[in-house]
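What follows is a single chain, given as structure tokens, in the form predicted alone.
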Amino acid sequence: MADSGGMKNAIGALVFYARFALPFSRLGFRRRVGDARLDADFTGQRWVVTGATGGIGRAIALGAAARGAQVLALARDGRKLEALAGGALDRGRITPVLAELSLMQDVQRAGAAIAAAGPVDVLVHNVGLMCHEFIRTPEGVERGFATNLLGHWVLDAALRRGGALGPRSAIISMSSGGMYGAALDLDALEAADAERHNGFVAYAQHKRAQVALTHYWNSLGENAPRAWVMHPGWVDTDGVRSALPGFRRFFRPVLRTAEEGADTALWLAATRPRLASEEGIWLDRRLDAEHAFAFTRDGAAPEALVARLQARAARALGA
């Protein structure tokens, strides 16, 4: 049985990589975007970017600030936040916000403080990590689920509750191409214990859930902010180096830069395109299908996901 399961996983991985290696690589970016410049002016806008001290998040924060935005950069490492703020072309356009994004109390506190200071034009749910080791936060939540999904829900709720997100606000969620291999399974979002935890499976579920959550946010009516979900392709980040060393060794020559991974997020914020349909995930400034395989359509509904997040957030916050 174990050999059979391993063979199925190997075949599945082969099919996945054969299907996506070209479009998700740097070659795919150059084919679809090429040297197209992004002439955007974000002057006067207030941005919130999570996971802003490294990789794609750092590139988004710097790209927005360089185009005039005031960026509130959320991360847990104070030194990296200060280095980010000091590295902006126009110093003062990036404001460090120290927050442990796996702790819902910290996320809610940061969101309330941001909302109290004024409206948010663009919220980028960028933070994400793949946790191979099963770790529970002090609030009792599996760390990957807390960081990759539950914290997004809590931050969004805090900003809405404080009146910072309105119909002119944009929400951009950073998913991953890994979601193409998963149908949304609510019970797989957070393992009950280490024995049942699989970092690859959980990460794919979190990223699929971001797509479903975007559908929910866009169902809230004309007076709610608009939401887009994207994925950056395969980017050479610290997270890939630590969580997927074998993948990186094999694909390193064609992995994207952080700036290439960030491009679509900045483009979405600048253009705010209409959705061509109720479904879709953005890659390289284009709306792609969000399902590549038929089985991924058989997942839980967005409303069921929201109910799970509401209940889990309430427990973590002690409500």
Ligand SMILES: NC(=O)c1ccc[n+]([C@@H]2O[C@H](COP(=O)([O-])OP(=O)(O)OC[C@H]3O[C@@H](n4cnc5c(N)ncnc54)[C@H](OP(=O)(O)O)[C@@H]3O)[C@@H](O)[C@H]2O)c1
Contents of the next structure:
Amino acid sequence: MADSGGMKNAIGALVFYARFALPFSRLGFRRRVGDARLDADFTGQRWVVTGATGGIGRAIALGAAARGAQVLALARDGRKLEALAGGALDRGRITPVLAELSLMQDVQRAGAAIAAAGPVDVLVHNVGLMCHEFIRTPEGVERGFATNLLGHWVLDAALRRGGALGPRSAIISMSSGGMYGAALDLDALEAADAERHNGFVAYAQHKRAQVALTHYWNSLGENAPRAWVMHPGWVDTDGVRSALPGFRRFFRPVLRTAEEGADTALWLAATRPRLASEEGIWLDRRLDAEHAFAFTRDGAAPEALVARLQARAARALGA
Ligand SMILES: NC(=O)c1ccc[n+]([C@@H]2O[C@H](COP(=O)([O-])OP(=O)(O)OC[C@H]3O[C@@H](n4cnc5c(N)ncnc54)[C@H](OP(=O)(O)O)[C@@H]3O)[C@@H](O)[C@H]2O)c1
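Form predicted alone done, so how does the form predicted together with the ligand look?
Next comes the full complex, this chain leading.
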């Protein structure tokens, strides 16, 4: 017989899939967005997209460039970056920016260089992955936490410091439906060692933290950029192939394409919706609830998260 912890997890998973399998699948996209075209014109805009050589990030970069944007594509593989830049045959242009986004020195350097060259209209914090193995970066940060959250904070801070983000800039963060299962727990963002590391738990925390960070960014007043947080649905990408092979085998027929996963990011950048209530997470051009279960409301406050990120980034950067 399963122990009570195992039973609780099984019931939790059942509730999660019963509630979300349809909306997060390709069928959900078809139902909510369907064939609606996105007639956006990003001509003259300068975009920054992280994790741009694969999956959803690549589709965002190509989709923005096709609509006229100049896209700075951040990723770590020079050959993939060159191939991406060569693939932008439309009106805009893609400029490769080589950066290892789990290393804060690299992220800070890239952010400062981008800011020195001019303002940013749209910043997409897309890079993210589920790390089942516990690996510390050379800067001593758990790799998933570094890539999924700390690097977003450092990049954002470098761009703000350099004056590249202003009231007309848009920040879009790529969270995940995984965050529905987590109340923000600052001590669970980064495990102290391999024994205490759980890739699923850490990923859900990073994705919940992106939602909290969006609240913080939107609390900074009228002269600060506005931020939106979104979920792409379940998308058939290399990331899913490598981190969730069983899930992919089961759901493959209903997984979304990368373009479908990218759609809401492009739509948000084009429409920049302003709503009375800022709480929520965007999926398929609509605002969904930020919490599906009452217990996730009891998480840490955005300000506490920011204090933690500031301190952790300073340590990683040796400041
Ligand atoms: N796919 C889904 O169903 C799904 C669902 C919910 C949320 N999301 C979120 O959507 C975002 C994109 O996911 P995806 O599935 O498109 O991911 P993906 O297929 O794994 O692509 C990630 C991209 O980021 C790059 N990257 C990864 N680590 C990097 C690092 N340390 N430095 C620089 N570049 C790095 C990868 O480059 P390399 O090729 O060099 O690794 C690749 O270009 C993530 O934040 C993910 O959490 C995805």
